[in-house]
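Just one chain is shown here, as structure tokens, and it is the form predicted on its own.
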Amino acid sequence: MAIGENISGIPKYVYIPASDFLRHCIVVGTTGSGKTTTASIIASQLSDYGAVIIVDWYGEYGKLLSNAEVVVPNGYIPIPVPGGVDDIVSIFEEVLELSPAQSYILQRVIEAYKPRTLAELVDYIETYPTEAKWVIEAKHALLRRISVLVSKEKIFSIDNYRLFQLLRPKRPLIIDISYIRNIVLKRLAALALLKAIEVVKSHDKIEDRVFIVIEESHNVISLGKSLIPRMLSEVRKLGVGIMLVTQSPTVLGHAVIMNCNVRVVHSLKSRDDIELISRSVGLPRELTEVVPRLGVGVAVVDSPSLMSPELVRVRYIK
């Protein structure tokens, strides 16, 4: 896969194996650096090599790939909720940012009432019996936070894969959540997908190898113990690839950037922000210290095909 013009040394193109973005991809860049486009021509490409899904925060990527599918989730083509206990509690818990009490009583309700919708989860919530003052509590806390998610009941649906039917070759799939304004249903969004390919991809549902593409991933890691940095770990062995979007590489922190093997620094201007990211690449002074000065479009390029970072114009090479 052609990432762009070397434009430093001798003039060349910056080739990358597309098998590198299945041990994860980070683009990181401040806004207007160019680190959206650059993952569009990323994921261009890779879906000459596998299935493509977009997590797309702000609408913006079905105006840079014409060949792509843009997805509003909605009644019919939901985003899936996977229904095992531990799956739903544990998204749960990261979304909403659940006590043991709540996540306690969470996952009995689960695994009394195998519930298949939000409404019906809530409801079984109601029932549940309260002997003691710290159920009650617990109960009507939890019932106020996924209330939330049932506002939006027909965009998610609990063990309905129905989305991943759309997936084709050499047509990424974009999922525009541009249009819910909760960041908290966003990040419940981001993280039921990024699950759910985990799920389908180990039951042998999906054949084909399978890149995410998660866009302010920064929006979607930042609270609590996070899904992400474990999935980065144990999702490669299942063929899917991780590329996380951000302009803040300080909330993703060292362990997540470490686990994502292609890194791209677009423009950063944050002297926290540079310093990771130069720790965590390995970047000499000389690249470090023009990083903030980098033009649109041009990035400092790492991958463990490389020999070393390279300084790279980014742009689609025919």
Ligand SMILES: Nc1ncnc2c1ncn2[C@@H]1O[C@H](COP(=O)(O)OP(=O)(O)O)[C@@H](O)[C@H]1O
Second form
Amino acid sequence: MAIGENISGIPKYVYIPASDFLRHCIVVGTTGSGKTTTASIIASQLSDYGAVIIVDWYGEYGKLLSNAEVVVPNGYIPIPVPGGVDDIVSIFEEVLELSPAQSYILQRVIEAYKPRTLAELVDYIETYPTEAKWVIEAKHALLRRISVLVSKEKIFSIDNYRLFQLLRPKRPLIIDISYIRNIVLKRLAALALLKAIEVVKSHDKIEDRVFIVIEESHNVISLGKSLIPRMLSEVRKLGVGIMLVTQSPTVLGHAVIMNCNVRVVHSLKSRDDIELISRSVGLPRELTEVVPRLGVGVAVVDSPSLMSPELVRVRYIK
Ligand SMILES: Nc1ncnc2c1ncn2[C@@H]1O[C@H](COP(=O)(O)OP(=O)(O)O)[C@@H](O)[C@H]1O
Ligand SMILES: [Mg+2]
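Condition change, the form predicted on its own to the form predicted together with the ligand:
The complete assembly is shown below, putting the previous chain first.
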């Protein structure tokens, strides 16, 4: 896939094989540096090689990708939350920052009752027996957290994968979560989608390779224990490539960046960010020095198939 042209040395298009993106990609840069435009150009190219799903945090991609299908999840096409006990507990642990006691109650309730909706889950937690004082406290804290999710929006449904029936070859699927105001709900939406794709793909329900673009990925990955670092290494063998777009590489951290084999570095200003990226990507000093001064749409690009990092003006090439 051509992703743009180099701006040093002899002019030429810069190509990256689509398969490199199955080993994950990170697109970093300050606000306005060109990340979203770059991600949309890459997504457009990738849709020739597999299914593309974009978790659209700000609702920007519909304008950038004219042939895409834009879905605003609602009660009819909900965001799937995988219903396996471990899946659902780990998603909620991550998003709601549950204590061990709260996780324990959640796990017991899901094992015993197998709820199909978040409303059912809340009902079952309410009936959970409170024989000890710690249970009462943890149960009420858990209810407070989960009932916010249920009362505000009816956009999540357990084990309902209807959304993925909208996947079409050569047609990126944009899941617009911009209208969800609550940041906890947005994080839940993004993580649930990721996990759902993993579940569906592992059951061979999607034949194609799948590329997932996650905007504002620093908001999705928490600083502590996280699903995403584990998923990055696990989904690769399923033929799923993740593209993390972020202005805050330090929030993602070294381990996550190291798990992304394609690196697109737009202009960064923070010294910590530049240092981390330079170290993780192994940038030579002369390239590290240009990172703060890169123009809009220009990036240092590295990928396993390139001989060395290239300075690229990203643009759509037919
Ligand atoms: N490769 C590019 N070529 C031309 N214009 C670009 C390019 N990348 C970004 N821009 C322009 O710069 C502005 C910011 O781009 P955007 O992709 O939204 O940045 P970010 O996502 O980093 O905030 C937009 O007006 C966009 O059209
Ligand atoms: Mg952006």
